[in-house]
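Next up is one chain by itself, shown in C-alpha cells, the form predicted on its own.
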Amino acid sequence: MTVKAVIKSEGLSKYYGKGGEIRAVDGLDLEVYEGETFGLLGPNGSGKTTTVRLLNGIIKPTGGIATVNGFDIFIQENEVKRITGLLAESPGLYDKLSGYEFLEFMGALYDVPEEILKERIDELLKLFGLHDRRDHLIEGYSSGMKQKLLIAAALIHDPPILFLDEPTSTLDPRASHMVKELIEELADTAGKTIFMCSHLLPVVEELCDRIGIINNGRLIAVGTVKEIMAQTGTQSLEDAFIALTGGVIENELLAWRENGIASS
C-alpha cells in the first residue's frame, strides 16, 4: 500500500537581511505522510517555527517549492490555509470573549455554514473538557485551558493537517501532560496528519511516528527515533541530539525534566 505525502517540500528556504545572510530555514528537502504525527526537533532559532510558517503559506519563501495536500504554497496559500489547523508558538487570545465565543468568531474566519458550526463547537468543547466553562471570559482560564481552546480553534474547520508549534513548552507538567494526551486522541482516533515543532526531546520521542532534527536552518536527520539513534551511534535521542547540533542540552529541556521528575 502507497503511503501519501501530504506535505512535501524541495529546496524550501528563506532568507533575511539585505545579502541573503540570515538564513532561517535554508534548502529544506521533506515528506510528512498521511496520518502521521511528525516531529520536527531542534534548538531555539533552529528554523522550526519559520518552516512551520511558510507550511501554512503566513511568508513567501525566498525559494525552492512547497506543496501541502496538494496545493502550492507559493500561489495558493488561501487554500493552504483552508486544509490546515494552527497553533502558532505565540498565539493570541481574545480574553473578553467566552471560550464559546472565541469558537464562534473562529469558525465565522473559516466560513464555517452556521448550521454546522453551533454542533461543532458543542462537540469540541466537550471533547477538551471545556463545556462546562463555554460562557465563562478567557481571562478566567487556566494556561491549560487556554491551550487546549487553542487547539479546538485550530481544529474548528475540521483540517485533516494539523500544525503545532511548541504547544506544551509553556505549560506546567500537569497542563502538558493533558496536552499530549489531547494530541493523541487526535491522531489515533481523528486520523488527522499532525505536524509538531518542540525543543523538547521527551515530548518529541513519546508524541510522535518520525522526527526531523533542525540546526541552523538546515535539516540534518529524519527518521524514526531508532533510525536516528542508529545513524549517529548513541543509545538515546538525547545523545543522538547532541552528536547532530554539537551543542549541549539546554536549560528549557533540563528544567522540563526536572519538573516532570518533581511532579511524578
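Residue numbers count along the first chain shown, from 1. Bear in mind that the values here come from a model prediction, so they are computed numbers and not experimental data. We call the rigid core whatever largest set of C-alpha positions still superposes within 1.5 Å between the two forms. First, how it differs from the form predicted together with the partner chain.
Here R82 does not count as shifted, since its C-alpha moves by less than 2 Å between the two forms after the core is aligned. Core-superposed comparison between the two forms: CA of H177 displaced by 2 Å or more.
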Given for the second form:
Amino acid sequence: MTVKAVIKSEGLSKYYGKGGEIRAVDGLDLEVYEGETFGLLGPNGSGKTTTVRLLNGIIKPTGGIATVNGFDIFIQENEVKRITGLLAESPGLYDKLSGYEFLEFMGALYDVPEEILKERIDELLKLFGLHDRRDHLIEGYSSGMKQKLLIAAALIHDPPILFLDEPTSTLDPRASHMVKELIEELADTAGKTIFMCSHLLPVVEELCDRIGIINNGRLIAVGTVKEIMAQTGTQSLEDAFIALTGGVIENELLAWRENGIASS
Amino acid sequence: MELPAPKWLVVAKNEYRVYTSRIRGIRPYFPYLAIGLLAVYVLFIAPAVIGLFIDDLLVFFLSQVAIAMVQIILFMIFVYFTIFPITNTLKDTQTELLELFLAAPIKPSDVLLGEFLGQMPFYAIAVTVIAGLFTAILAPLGLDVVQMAVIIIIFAVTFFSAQWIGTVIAALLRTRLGKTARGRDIGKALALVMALPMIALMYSMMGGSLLETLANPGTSGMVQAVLGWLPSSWGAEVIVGFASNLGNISAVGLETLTRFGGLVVFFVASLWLGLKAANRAYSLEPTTFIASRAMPDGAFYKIIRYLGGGGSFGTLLVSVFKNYGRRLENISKIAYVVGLLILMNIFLGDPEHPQYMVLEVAPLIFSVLAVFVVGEVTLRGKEGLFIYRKAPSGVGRLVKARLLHGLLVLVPITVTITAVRTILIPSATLISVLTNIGIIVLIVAANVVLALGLSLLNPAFTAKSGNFMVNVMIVPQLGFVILIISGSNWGLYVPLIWFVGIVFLYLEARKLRNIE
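Previous: the form predicted on its own; requested now: the form predicted together with the partner chain:
Now the full complex is given, and it begins with the chain already shown.
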C-alpha cells in the first residue's frame, strides 16, 4: 500500500531583508503522510512558525513549491485554508466575545452550516470543559482555557489536516494530558494528519510518528525518534536535538562567577 | 441547503458583537432602543434646543460667513470621523487577530468591509445627531421634503466616507506598526498628538477669533476656495444653497447635482480604492528586521547619574530615565500637554489679564502633565513594582527615584514655558519673570509629589485602566479646589498643595508596602 503525502514541499523558502539575507526558511524539502502525526522541532527563531504560516497560505513563499492535500499553497490558498485547522503560537482572541460567540464566529468564517454549527460548538465546549463558561467573556478566561478554546476553534470545521503550534505549552498537566489524548484520538480514530511544533520534547516524543528538526531555516534531520538518535549516536531525543542544533558547553556554565570569586 | 452568509457580513456581525459586549443583556433590543431615542431627539429634543437660539442661527445661515463656517464645521467632523478609527487602532495596535483571518478562507477586502460595516451603526448614531441639529435649524426656514432628504443623504455620505477612509488607514497602520514594539509605541504616540490640530480649530472657534476672521470677505473667500477642494465642503455649499433658496431645488439644481454627484462619486471611489488596498492592510509579513539598540550613555545620562548622587542610586535613576524616555508615547504625552497650553495661550488667552494664563491655567495643565509623567510608575504592570519590593529598601528607592525623575522632567519644561509666556507680557520685568517662575516651580514640584502619591494609592496597571483617567482628573481638580480655598493667594496655595502632596505620598508609601 502506498502512503499519500498530504503535505509536500520542495525547496520551500522564505527570505527577508535586502537581497534576502535573512533566511527564515531555506530550501525546505518535506513530506508529511496522510494520517501521521509529524512534529517539527527547532530552537527559537529557527523557522517553525514561518513554515506553518507558509503551509497555511498565510504568507507567500520567496521560492520553491508546496502542496497541501494536492492544493498549491501559492495559487489555491483558499482551498488550503478550508482543509486545514490552525492553532497559532500566539494567536489573538476577541476578549469581548463569549467562548460560544467566538466559536460561532470561527464556524461562520469557515462556512460550517448553521444546523451543524450549534451542536458542534456545544460538543467541543463540553469536550474541553468550557461548557459551564460558554457565556462568559473570553477576557475572564485563564490562559489554559483560552488555549483550549483556540484548539476548539481549530477543530470547528473538522479539517482533515491540523497544524498545532505549541499546543500544550500553556496548559496545566491535566489539560495537557487531555489535549495529548485528543491529538492521539484525532490521528488514530479520526484519521487526521497532524503537523505539530513544540519545544516540549517529551510531548513530541510521545505523540509524533516522525519528527523533523529545523535550525536556521534549514531542515537538518527527519525521521522517527529512533532514527534521529541513531543518526546522531545519542541516547535521547534531547541529546540528539542538542547535538544537531548546538548548546552551551558544560564547563562554561559557571564561568561568569570565576572572575568575581577571584577578585573577592 | 442554506447558502453560507457572505463573509463581510460574518465579520460585520462579529464586530458589532464586540462593540456591544458591554450591553450584551439588552443587545437584541438595542437597535430599537437606539432608533426610538434618536427619533425622539430628532423630532423633539433637537428642535427644542435649537429653538432657544433659532433667530441667531437663521441670521448666521443667511450671512456671508455661513458657507465658510459650515465648510469648517463639516471639515472638522469629517476629520474627526477619519481620525477616530485611526486613534482607536493606534492606542492599542494588535496584529494577533490578523492570523485568525489570514488562516481562514476569507478575502482581505471582506474583512475590511466587515470591520467598516460592523462599526457603522455607532457612527450612524453620531451622523443622526449631527444631521438632526442641522435639520432642526433649517426646518423652520421652510425647506421642502426633497431638500431635507438631500441634506440627510449628504451628511450620511460625507461622514461614512470619512469613517471608511479612517478604517482603511487604521488597518494599514495596524499592519505597518503593530508587528514591532517600536511600531506600537509610534502608534500610541501618534494617537495622542494627532488630536492637536483639531483642538486648535476648536479653540479658535471657542475663542471667537475664527468668526471674526471669517467676517472679512477676503479671508472667508480664501477659506471657501481652499476648503472647496475637499469633499467635506461639497455638501456645505448645497446646504447653504438650500437655506437661501427655500423649497426651490431647481434654483440650485445644477450646482446641487454637481456637488452631490461629486460626493457620491468620491464615496464610491474611496470604497473601491480602499478595497484594492485591503491586501496590504492584512498581512503578517514582517515590516522590519532592525531591532532597536541602546546607544552608550552620553552626557545627558552622565549628568542624570551625577544628579542622582552617582553610585547605585544614580544607576537606578538613569534606568528610570532610559525606560521612560525611550518610549515615544511618553514624549508625545509631554508634547500634547505643552501643545495644549500653547494653543490655549494663542486662542483662549485674555489680553486684559495675561497673568491668568501664566499663574492659574498653566499650573492646572502642568498638574495633568505631572500625572502623565509620574503616573507611568505603575502603567507597565505590578511586576515592575514587585522588583522594587524584592530589593532591599526598594520601596524607598522607588519613591525617591520617581520623585527625582518627575522633577527633572517637569521643572525644566515649566521654567521654560513660564519664562517665555511671562516675557511676552508687555509689562513684564525681570522680577515678575523670576517671581512667576519661582511660584510655578513650587506648585509643579508639589504636583509631582501629589501625582506620585495618588498614582501609587490608586494604581493603574495598564494605560487602559480607568484608574489612570481618574488620577488625571483628580490632581488638577484638587489643585483647583485648593486654589479656590486659598483665594488665589500664593502664600497660602503653595503650602496647602505641598501639605496635600506630602499626605498623599505618606499614604502611598504605606500602601506600596502592602500592594499584592
